[in-house]
Amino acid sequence: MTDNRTFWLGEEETLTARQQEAIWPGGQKAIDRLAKRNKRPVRDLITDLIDPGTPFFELSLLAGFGMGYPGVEDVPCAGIVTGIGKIHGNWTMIMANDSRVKAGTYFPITLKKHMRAQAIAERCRLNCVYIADSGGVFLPMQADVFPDDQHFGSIFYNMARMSAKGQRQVTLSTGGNTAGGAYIVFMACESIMIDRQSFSFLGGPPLVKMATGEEISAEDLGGAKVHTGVSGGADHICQDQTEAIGRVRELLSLTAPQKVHLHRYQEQEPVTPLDSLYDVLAASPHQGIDGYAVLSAIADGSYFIEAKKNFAMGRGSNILTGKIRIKGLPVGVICSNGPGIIFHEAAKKVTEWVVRCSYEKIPLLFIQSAPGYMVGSESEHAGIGKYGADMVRAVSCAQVPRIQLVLGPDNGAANYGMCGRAYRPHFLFSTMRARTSVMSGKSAGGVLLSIEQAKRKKAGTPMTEEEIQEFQQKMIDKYDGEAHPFFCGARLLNDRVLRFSEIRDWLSVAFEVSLLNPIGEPTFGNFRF
């Protein structure tokens, strides 16, 4: 038990170190350069923007590391800060360019992170605040960031659509916004610029001179006075960042109070402390979990109302279904248990439970630690493909808020059936124990080795024992490396890598935010019972 705790606390220290890399690009020198221009780091601005004493729930902190773009290996935090905070009591999505990272330019991962934040905002009916300080697209990669759907133009498309739905889009320009970056100012419902600090133009002074021969300063071309007093492209002029942050809060001060569309009970702390997860979760991520112990640590009062406990003589027990409360909110749970392998009985059980919760309009939490669906002739003949497809169909069509928490293996079709990224959960959280990939490194090494051996034997050059070991280890390292939460977090395959101690707080906020949008009526596809 102690060994588990020591191991996971050590793993979370590496998480803290990686998060610090994301938060502190350029070190103190970068902060000093901002100060010379009367600017502060964007997270300081966000702290002043949200209600005093309230937390900012930052998303996708690990995005952008190890991307290997041309001439740029890392894009810390993807060059943009995104997250949810309260402004006058209302949850609000905040997106802020970090000019310390390549002058706030947009790489493919920057776009993905920006639009993931917009997707959450649109789905959950959140107002949006943009703190804009961007040079637009990263020009060496223009083909990967400019012309396609989900490229730069989609940001403005999303702003327009959310504005049309009544979701306020407010932009505070804290620096230069060139080309596409300027539209983040011009597309807003209301925008704020800072005198002699904010600039917005479709083409900066060098491009203007090249295109027209005109010589003009940035201030005279697209400064705050030009756009608030001449062009009308912006609405408010402020003298510094402090005044500008106050103006954003003022603009959102009369927004209608949000409502959570679900009944809520009095919050209770778990009887089993959340801290117990450090002991009960094995150091090996491929070892099964005790789903009951996990639920006991996160549920209000440690109370779990289980459904179909004895279904199919217990053969459905590798997944637990039932209800808990998280900080007063009722939640339907689908939780891996033991080895977590999904048999056809478990698939049937989950399908029925997802449909039932959908009709009751109860949100769903998927706690994932499953290496896959069961294979072999017995399972195929029993209908694992058919019942697995029904499970995927139910998860795909469930209209209630769905959140995934990954606590272990997240492999193959189990990723799909347990509401992985492709199934558009409202939020997806991993832990340092998560391993998301098509299969484990050991399994991949074995499969690919057999293929390689067959090729080499056919070519008349069978592999030596040393070559076999080297090839297999190479595949294990590759697949296990790509399954690691740092690799997945860098590519935005999760919304946050959580410490075990953070799980209840983040789940509570995620469900509350997801329930700001009324739950519609259930509609399901063609089941094959």
The other form holds:
Amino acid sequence: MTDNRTFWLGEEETLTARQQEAIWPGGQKAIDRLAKRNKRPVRDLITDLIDPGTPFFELSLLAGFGMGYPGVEDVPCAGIVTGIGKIHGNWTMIMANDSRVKAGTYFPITLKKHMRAQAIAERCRLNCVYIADSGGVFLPMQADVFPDDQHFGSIFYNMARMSAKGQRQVTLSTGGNTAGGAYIVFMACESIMIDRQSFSFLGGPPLVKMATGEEISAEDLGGAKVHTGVSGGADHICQDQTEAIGRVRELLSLTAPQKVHLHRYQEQEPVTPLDSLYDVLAASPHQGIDGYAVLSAIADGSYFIEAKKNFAMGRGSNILTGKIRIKGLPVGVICSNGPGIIFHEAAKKVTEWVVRCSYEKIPLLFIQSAPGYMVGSESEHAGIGKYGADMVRAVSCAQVPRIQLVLGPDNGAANYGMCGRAYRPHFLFSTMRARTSVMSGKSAGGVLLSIEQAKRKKAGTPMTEEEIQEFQQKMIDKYDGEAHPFFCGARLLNDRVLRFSEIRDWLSVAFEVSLLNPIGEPTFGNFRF
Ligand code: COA
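Next, report the structure of the form predicted together with coenzyme A (COA); the form predicted alone has already been given.
What follows is the entire complex, opening with the chain shown before.
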């Protein structure tokens, strides 16, 4: 076994451990508590909801760890399970509150995760299923989750707009849904409640008593019988979770079959096994990648048709451009190579390639391992700012589906040009090798050190050698921590941290889902050229 393989398998073990922590909040005790109420953990419900034997592609598993909210350090899985699965053959977005995490209430990260799932659904025209079991706003943080755009109200705004576009919004209520939680039931196109298990009300019994003096049970205030028989706020009543899941499937059974808007070739396994990534990717994330080896491991038949191979050799070739197929789907790639630093020639090459693929209506895959654009007078005078901006412009305006996969450093403006989060890639996947930050800890340490040294010199207390070392190390530790995929995953800066062995499966599903919406016509702003 190579040293690299041993290292990456070890790293992926830590990923597995973190994922397990996310999946089982509260351990067996929490499951027993659910069982006493005739309830099962949400992932069990999802397994029954999707087509038998098919996988559930769960998103943002690491969201919510180490957030340091008032009195709550971790919010496992952000308190909500989101992901894509097939229901009657159609890809569907599923969003399910996990009542084991603070009664499924919404922290800022819960909102971010819920709305990221809705954004994917809206863009890819997916029907949505909500499994609602939420106490609504996490009350100690109301100012951070209630009133603003992208706060609680935006969930319902999104539901309304998607339903207006013909995307079915189906809610199954499996527990107490109070205030905002209740709107997830009432805003749905169709909603299902479970007798004596689901409740929906704008204010629960304690609030009602305070506000009006009325004393009433949860069942009589907003139980399943009330909403299906009296208020009309819900449509179907079921006796238990199993019947209710069957009803959701039934409601989505006569939905038109989806169509992938791209020609598809016969799927082929890579000749170079995907597994070879464990050997060829260096253990240090700051070391460059061999773009050819990476493409060979992920492309059908290891087949890569390179574009502009000889252009500005050595400088243009820090990024490879060309086409591959992933499980039969043709994809334009922009892949870091070698040290990955982007020179102006590479920026020009990528711009041209992004525009060309947009006209051909071929989706794009950005494989990112770039520590930044080239700095210095030679580069500035040659127009790195201008050509880098053109690259960013092309990436921003391309109408084709775009997916980013981070395999190494992801720093500075290279994060922008290679379609980082701000450029709204349809999906953004990370790996244990990804490091996303404005610059490396070493560079940041150097910049801040020079500022600190100047300050201290002015004050007449120049830094000692020991203080310099300590200052630099502190910055390196801080940046390494914040660039790590766990830190980024916790804040939803990626949609999933993938094992190398999962890359092809996830890319294939992500492209397929992204192509359910027809590709728009190319429109680009003003290039400078
Ligand atoms: N804000 C903050 N914390 C909340 C909360 C809220 N809205 N709702 C519940 N919690 C917390 C509880 O304090 C408890 O914390 P703990 O585990 O540290 O003790 C945990 O979530 C579980 O709550 P619990 O009441 O034991 O769960 P349950 O399954 O018996 O009941 C609800 C769930 C949602 C019916 C019930 O908690 C409830 O009515 N909550 C208030 C809902 C509300 O009024 N929301 C208004 C939001 S706008």
